[in-house]
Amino acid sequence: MQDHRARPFLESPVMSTHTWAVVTGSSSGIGRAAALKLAEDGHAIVVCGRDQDRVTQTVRQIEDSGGRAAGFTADLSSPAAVLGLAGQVRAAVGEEPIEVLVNNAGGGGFSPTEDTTAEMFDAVFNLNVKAPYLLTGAFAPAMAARGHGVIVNVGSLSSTMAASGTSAFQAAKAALNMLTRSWTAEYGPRGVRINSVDPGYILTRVNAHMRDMFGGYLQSVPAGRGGAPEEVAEAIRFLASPRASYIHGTVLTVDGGKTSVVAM
């Protein structure tokens, strides 16, 4: 039987002087960059990913820079693993507050509709919608009880721009942006700010090798290039900071201007 429990490791000593930021999918790419930025801002970081070696590297990088981190491995396409992660994180941080949740883990769903099985569809929605939903349900109430906290959902420009062969992924990211607005109505009056970041084509470890496939796309981007994970991470960092104190329920697009112009 598959073990769905999140597995904690490399946990730094708990200190009572910091708040925690939980960043899913933070062993690489945008999530890792966001975890490092938030650590620079003084948050202790819950690093979460599927690959233990990469989680270990991220934890060590934060600690080597003088920060604190706790690493967990979990497959967030499994609702049982999501709930297990939430419980493990709460046990690890103890009485220290979780101030920031970044729902970054996502992906999948790149197949034509007729080739997408019910199981494939469920996996896409489990990872991109149900996991953020369950984690928000696990951590937002405590934020609301304290009267402050931040949730940043990482979506995609696919939530508003359609492409052939990615319908399940696009529908999931559109749903995540609606959750941003719904949670703003639910938790905003109690002091929790919820916003989304929608990246365009970002040169991560996963998709950098596909750069040639996006040649036509990149030619239509006003910035003239793909983005770096750190550029999206800066947007996440901003929304998580007091500098964004009056920004609620918005979607900040980080796509080099792609969604703002019509290719001619």
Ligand SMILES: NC(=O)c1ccc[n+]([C@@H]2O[C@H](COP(=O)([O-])OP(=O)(O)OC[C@H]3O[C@@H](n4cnc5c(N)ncnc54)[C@H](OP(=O)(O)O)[C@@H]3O)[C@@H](O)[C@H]2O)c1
Second form
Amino acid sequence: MQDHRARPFLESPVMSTHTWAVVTGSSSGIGRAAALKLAEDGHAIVVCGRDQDRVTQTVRQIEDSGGRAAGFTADLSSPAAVLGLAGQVRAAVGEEPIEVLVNNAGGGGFSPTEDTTAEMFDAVFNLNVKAPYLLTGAFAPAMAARGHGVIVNVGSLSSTMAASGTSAFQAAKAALNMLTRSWTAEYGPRGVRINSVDPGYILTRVNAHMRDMFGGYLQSVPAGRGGAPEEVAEAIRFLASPRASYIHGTVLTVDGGKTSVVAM
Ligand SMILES: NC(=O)c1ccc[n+]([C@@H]2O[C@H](COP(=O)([O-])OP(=O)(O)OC[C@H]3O[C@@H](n4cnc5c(N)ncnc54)[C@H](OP(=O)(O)O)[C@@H]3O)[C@@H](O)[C@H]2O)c1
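Form predicted together with this ligand structure, per the form predicted on its own context:
Entire complex below, previous chain first.
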């Protein structure tokens, strides 16, 4: 039987009063870069991913920079594991407030529609939509009760632009961006700001094996290159900060201009 419990296996020994930022998928790529920047901004970080070694690396990076972090592993394509993670995180942070939730873990769904089984479809929606949904349901009420908090959903350029062979992923990211607006209606009046960041092509582990496929794509990117995880993380950090205090329910696209121009 699968073990759905999230496992806190690492926590920095230095304890002080902090606000926490929960960053899913912070063992790699955009999430790791966002975790490091949010730690620089003074948040203690809940680091999560599936791979324990990569989670540990992020926790150590934060600690080496003088920050504080707790590491958890959970497979967020399992709703039971998501709920388990939420409970473990709440128990680990105790009375310290969770001020920021970054719903970043995502991916999958690269298969033609006729080859996508019901199970494959569910896995994509579980990870990209249901996990953010359940985590927001778990953490937003306490933010609303305190009267402040921030949620940043990491979508994709694919939420508005279609490409063949990734229909489930595209539909999932579009659903996530709709949730940004739904949650703004639901929690915004109680002081919680929710926004999305939509990355274009960013050079991370997830697409390392298919760099050759992006030559044509890159020709139509005004910036003339793929992005770095840190460039998306800066947008997440900004939206999570008080500098974005009047920005609610929007999508900040970080794609080098790709979605703004027509390829001619
Ligand atoms: N890179 C791009 O070009 C691009 C473009 C548009 C949108 N995005 C979005 O940006 C987000 C981050 O992607 P990335 O490019 O930074 O990819 P990445 O470097 O592969 O990182 C993905 C992160 O998500 C975690 N993750 C993946 N599946 C998971 C699961 N089932 N349960 C728990 N954690 C899981 C990974 O954990 P492990 O370490 O355990 O694998 C890792 O920490 C995703 O939502 C992705 O859809 C990326």
